[in-house]
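Single chain ahead, written as C-alpha cells, the form predicted alone.
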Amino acid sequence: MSSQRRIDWAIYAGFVILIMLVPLVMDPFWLNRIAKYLVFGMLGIAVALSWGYAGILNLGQGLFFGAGAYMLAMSLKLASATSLQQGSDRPVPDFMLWNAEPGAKTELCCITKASFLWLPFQSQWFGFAMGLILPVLMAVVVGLIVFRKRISGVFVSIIMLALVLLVRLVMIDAQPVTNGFNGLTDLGWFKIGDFEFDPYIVPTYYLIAGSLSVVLLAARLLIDTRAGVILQAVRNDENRARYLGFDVPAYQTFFFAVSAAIAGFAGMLYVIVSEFASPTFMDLSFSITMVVWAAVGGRASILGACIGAIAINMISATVSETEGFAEAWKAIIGLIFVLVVLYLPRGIAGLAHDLIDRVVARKTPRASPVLRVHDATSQLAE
C-alpha cells in the first residue's frame, strides 16, 4: 500500500475513532443533536458518490431522503400508544380517525379509501425493507429511463428537481392517508428485539455512529474497484469509456441507485432520532443544500463530503442560536459557501490533499535519472 492511501485509511480510521468517542464527553442532549448531524454526514456520502464520483448532479435526493424517511415513520407510527386508542384491536394512526367519513369503520383497512396500504406497516421490518427498497426502485427506474436515453448535465437536475416536487405535492395531497403538511409525528421507538431505541441513549447514537462508519467504509472501498475506476473514467469521458465497450448506462443506474439506497437508509435513521418524518424533507431547498455540504467539503472526497455536511450543520445550528447572528445566520452559511467555491474549488478535502501530497513528496526520496530510466523502460517491455 502506497503512502497516500495508508494516509487516507488513517484518516478514516481517525474520523471512525472521534465519533465513537463522543458519548465520553456529551450530554443526552447533545448525543441526540450530533446523531443527526452524522445522519446528514450520511447523505453527503450519498451525493458525494453521485455527483463527485458519477458525475450526476442529483438536486432531488430529498426525494430519497424522504421515502425512506416516511417507510420507517409509518411502521413506527402504528407502534405508537396514541394508534392502540383509537376504539380498535389493531393499531389506527390517529389522523386517519379525524379525517375520516362519519359512520366510517375504524379499522386499518377502510377507515380511509387508501387506508389499506398502511395494513403490511404493521411490522416494524417491513418499513424498515421499504425504507431500502422504494428509494433503489426509485432510482432503477429513473435510471433506466434517463441514462438509456443519454440525458445527462444540468437536464438530470432538473428532471430530478421536478419529481422531488410532484412527489412532496402528493405527499401533502395526500392529507387522509400521509397527514398532509403535519407529516408523521408521535412515533413509537424503534426495536430490535426487546431493546427500544430512545432517541437520547448512547446505544441510539452508536446505532447511527455505526451505521455511519459501516457506510463510508463501504462506499470508500466500492469506489476503490474496477466498478468505480469505470465510474470515474465515465464521469470523465463518457462518450470514451462507451466506444471502449463499457456499458456506461448500467454503471451510471448502479451508482445512482446504490447514493439513493444510501439515502433511504439516512432517511430511516433520521426517523429514529427525530420522532418524526415531514414533506420538508423533501422540500427543494433542503435538497439544494446537501449539494452545498458536499460542495465544501469536497464532492469527489467520500469524507470530505460527509465531513463539510457534519460541518455545515453544526455552524449553522451555532450560529442561528448565536444572538446578533439569528438572523443573518443563513447569509453566513451563503457567504462560506461562496468562499469555499472561489477559493477552494475542491472544497475542504481538495486543500487537505494537497497539504498531504506535499508531506508524502518530501518524506519520499527522488529516484535517480539513471533509476527511473530504467523504470520506464520495464514498464514499456511489460
The other form holds:
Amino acid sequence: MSSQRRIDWAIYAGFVILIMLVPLVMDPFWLNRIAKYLVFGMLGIAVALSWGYAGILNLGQGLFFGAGAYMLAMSLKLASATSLQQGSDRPVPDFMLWNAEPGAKTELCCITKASFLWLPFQSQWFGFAMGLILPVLMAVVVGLIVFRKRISGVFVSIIMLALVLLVRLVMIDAQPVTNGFNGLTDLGWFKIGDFEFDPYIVPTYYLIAGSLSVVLLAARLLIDTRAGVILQAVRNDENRARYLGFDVPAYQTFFFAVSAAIAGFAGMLYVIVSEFASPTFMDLSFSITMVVWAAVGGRASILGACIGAIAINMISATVSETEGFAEAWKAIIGLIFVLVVLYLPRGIAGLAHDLIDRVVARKTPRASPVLRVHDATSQLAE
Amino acid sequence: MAQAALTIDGLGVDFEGFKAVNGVSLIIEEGELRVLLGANGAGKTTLMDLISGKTKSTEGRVFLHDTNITNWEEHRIARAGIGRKFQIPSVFKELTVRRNLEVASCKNPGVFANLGFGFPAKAKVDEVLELIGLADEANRVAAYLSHGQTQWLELGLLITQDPKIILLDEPTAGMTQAETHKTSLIVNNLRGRHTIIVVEHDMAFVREIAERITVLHLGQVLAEGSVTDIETNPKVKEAYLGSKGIS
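Having seen the form predicted alone, the form predicted together with the partner chain:
The next block holds the full complex; its first chain is the one shown before.
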C-alpha cells in the first residue's frame, strides 16, 4: 500500500470514529439533527459514486431517495397506533378513511381504489426490502434503456430531472393511496426484534452512524475493485473501453443501480429519524442540493462528498438560526458554492489531497522535485 | 496457403447515397501484416469502422475465421478477437500507465466477475511496459505523456488485450522520425504473433513494415501486391501517388 493510500484509509477511519463519538457531547435534540445530516452524507456518497466515478450527473437522485423513503414509511404508517384505531381489526391508514370510496369497507384490501397495494406492507421487512429493490429496479430499467441507447452527459441529467418531477406529480395525484401533498406522517417506530428506534435516543443515532460507516467503507472498497477501476476507465473514454471488449452500458447501469440503492437506503433512514415521508423528497431543488453537496465536498471522493453534505447542512442550520443571518443564509450557502466551484474545482477533498501530497512529498525525498533538481546539479558537478 | 484470419466479402456502406466503402472484398491470412493505402476519402478508416463494428454495414459480410461477425456490437467484436487503435490516440487519461494496461489485461469483461481486487496479469503488464518503452513512466498519469508516448500506450493496450487481429489506424500520425522508427520496431515485434492491418500514409514507415499492400480508391480495392508491385502499378500511380511514384 502506498503512503497516500494509507493516509486515505486513516482519514476514513478517523471519520468513522468521530461520528461514533458524537453522542458523548450532544443532547438528544442535536443528536437527531446530526443523524439527519449523516443521512444526507449518505446521499452525498450516492451522488459521488454516480457523478464522480461513473460520470453520470443525475439531477433526479431524489427519485431513489423518495422511493426508499415511501416504501419504509408505508410499513411504518401501518405500524402506527392510529392506523389500528380506524374501526378495523387490522391496520388501516387514517388518510384512507378520509379518501374512502362511498360505502367501502374499512379494510386495507378495498377501502380506496388501489389500497390493496398496501397489503404486503403490513410486514415492516417487506417495506424495508422494497426500499432497496424499488430504487434498484428503477435504476436498472432507466439505465438499460438510456445507456444502451448511448445517451450520455447532460441528456441523462435532463431525463432524470424530468422523471423525478413526473413521479412527484403522480405521487401527489394519487392521494387515496399516497396521501398526496401531505405525505405520510404519524408513523410508527422502526423495530428490530422488540427494540423500537425512537428517533431521539442514542441507539437510533448509532443505527444511522453505523449504517453510514458501512456504506462509506463499502463504497470505498467498491471503487477499488477491478470493476471500479474499469468504471473509471469507461468514464475517461467510453469508446476505448468498448473496443477493449467491455460492455459499457452494463458497467454504467451497475454503478447507477448501486448509487440508487444507497439513495434508497438513505431515504429509509431519513424516515426513521424524521418520522415522515413527503413528495418534497422528490422536489427538484432537493435533487440539485445533493449535487451541490457533492461538488463542495469533492465529487471525486466518496468521503469528500459525504463530508460536504454534512458540513453544508451544519453550516446552514447554524447560520439560518443566527439572528441577523436569518434572511441571508441561503445567499451564504450560495456564496460558498460559487467560491468552491471557482477556486476548488475538486472540492474540499481535492484541497485535502493536494495538502497530503505535499506533506508526503516532503517526507519521501525521492518524490520531492526540489531534491531531484539538487541531485541533478550535483551529478552535473561531478 | 495459410488459413484466412479475416475474410471480408463484398462489404459496403451507404451514407444516404454516398458509398464510402463499396463492395470491398479482402482475405487477410493468419499472421499477415497488411497495409491499407489510399488517398483521403478512399474509405480506409471507414473500412476499419465496418470491421470493428463502429459503423454498421449495409451490404456484405465480415468473417473472423469462420465466425460471421458482421454488424455485431463493438464490445462483442472486440471479445471475439479484434483490437483497434484509433487515429486520434485514445487512452484512459486519468489513470496511470500501469492501470491503463491492467484494465486492458482484464480477461473476463463482465461487471460481476470484476468485483474482486487486483489485476492478476502483472507479468504480462511488465512485459508490455518494456516492449513499448514506458517502464519508467508506469506510475505516471496518462494525461501527462507526450503525444508519441500516448500512441505507444495505446499500442500497449492492444498488445495487452492480445486480440487475434489488430487494426491500426495511422499509428505514426503526428510522430517525429525517431518516434516513427520506434513504432515500426514495436509493430515488427508483433509480426507473426498477431494478424495486423495498418492504415498509414507515411511511406518510410510503410517500407519498414509492409509485406502486402492493398490500395483503396473511392471506396473500392484498386490494387493489391508487394511494395514494388504497388510502386510500379500504373493505376495506383495515376490515382494516388501522382507520376513521381513513392518517394
